[in-house]
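A single chain comes next, written as structure tokens; it is the form predicted alone.
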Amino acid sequence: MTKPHAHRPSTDFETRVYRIVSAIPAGRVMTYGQVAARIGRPAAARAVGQALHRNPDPPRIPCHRVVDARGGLSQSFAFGGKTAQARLLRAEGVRIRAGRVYPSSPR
């Protein structure tokens, strides 16, 4: 059975958002902009949201980790939402308080 939201890249950009996404560490998280900042495309936050929305294999593509540019859980989260968003995250450690999470990049 597939997975709703599952399809394998289509396009260069997936791909690389992909790559980028599959990079950020266990405890730390990336904004969208951060993400697209980091393919070339600081202006496509928005179009970096619609690839994770997208994820063909959450657990190697941890989308759970890119949150808003306020460090804000994301409300479009494909897979359960910002409740599920947070308890993916505390698992790996990050703290949230007031939908919000610390720390808010990698380094």
Second form
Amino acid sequence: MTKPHAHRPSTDFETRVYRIVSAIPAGRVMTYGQVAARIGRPAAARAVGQALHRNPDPPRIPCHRVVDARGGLSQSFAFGGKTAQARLLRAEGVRIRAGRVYPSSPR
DNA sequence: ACGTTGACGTACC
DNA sequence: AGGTACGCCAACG
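Structure of the form predicted in complex with the DNA, given the form predicted alone:
Expanding to the full complex; the earlier chain stays at the top.
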């Protein structure tokens, strides 16, 4: 049974993105580019962002731990933008400053 | 099937 | 240092 009726037509790409992001431990962050590179598509950082935007299971997929190359938080983060994301990260011990995680934040 | 969109990245001014 | 321009990739209408 290959997918009876998936209401979520996740593609392989998305599946891999979610899988990698789900594995990011609390207190640590990864960049879109790193996730993309890990999938084998180093230039697909933008697509990674798209996939996270379509995050099917927010509570299960800690997408707040993904930031851009400069450590910048997501402006369009679900419900609250950077504020909400910053709050989640701070709760895990990640230092945020001016909407960005510190340069030396564990990756 | 094509064009547009978007939670990126890097180079350049 | 900050802002602009262009390139990349996958999903969607």
